[in-house]
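To begin, one chain is listed below as structure tokens, in the form predicted together with its partner chain.
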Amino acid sequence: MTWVILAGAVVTYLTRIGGHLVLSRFDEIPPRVEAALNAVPAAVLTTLVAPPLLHAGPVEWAATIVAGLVALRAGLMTMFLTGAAILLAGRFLLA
């Protein structure tokens, strides 16, 4: 099983270095590739939010909405702590 883990580590490292190795062959990055790369963080991170959110309940929705609004005016840490506080309070009160 150790060898399967190490093989998994190798292929994971390949995904982490592969994008760079392939892309560095371009002399100039085509505009559409550039646009695609700029969209990567929001695109991928959204997939880690949407499905869990859809399968959550009112407390999670409230925490997410308020945290999302806080994010419009404040930094990431403030936003995160606000969301966490609402989540904790909501679950405590509704438990």
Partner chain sequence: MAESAASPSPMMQGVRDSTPVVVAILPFGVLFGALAVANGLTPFEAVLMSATIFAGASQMVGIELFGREISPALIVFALFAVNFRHVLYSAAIGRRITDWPIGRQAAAFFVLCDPVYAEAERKAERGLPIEPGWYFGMGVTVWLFWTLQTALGAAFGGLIDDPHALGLDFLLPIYFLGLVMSFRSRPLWAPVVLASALASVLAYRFVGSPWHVSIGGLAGVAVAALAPPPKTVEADG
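Numbering follows the first chain given and starts at 1. Basically, rigid core = biggest C-alpha set you can superpose within 1.5 Å across the two forms. Just so it is clear, the structure is predicted and the values come from calculations on it, not from any experiment. First, how it differs from the form predicted alone.
- For residue 30, the Cα coordinates differ by 2 angstroms or more between the two forms after the core has been superposed.
Let's compare: the form predicted together with its partner chain is above, so bring in the form predicted alone.
Chain only, nothing else included.
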């Protein structure tokens, strides 16, 4: 079991250092590469949020919608706390 953890650590390290090594070869980052790198956070967020929403109930959908609306006006922590509060309140009231 320990070897699985160590292998995961090595693979994670290699992917992180690999990106640095590839980008360090450029004097300046090409616009297309920069655009692709700017799209990574949205892609990661989508892969984390979309699958659970496919199996979510009305409380989870409500929390996601409210958090999304709050995100348009407030910061990340406010969005997170609002979504979590809606989720907890909804689960408490409907349980």
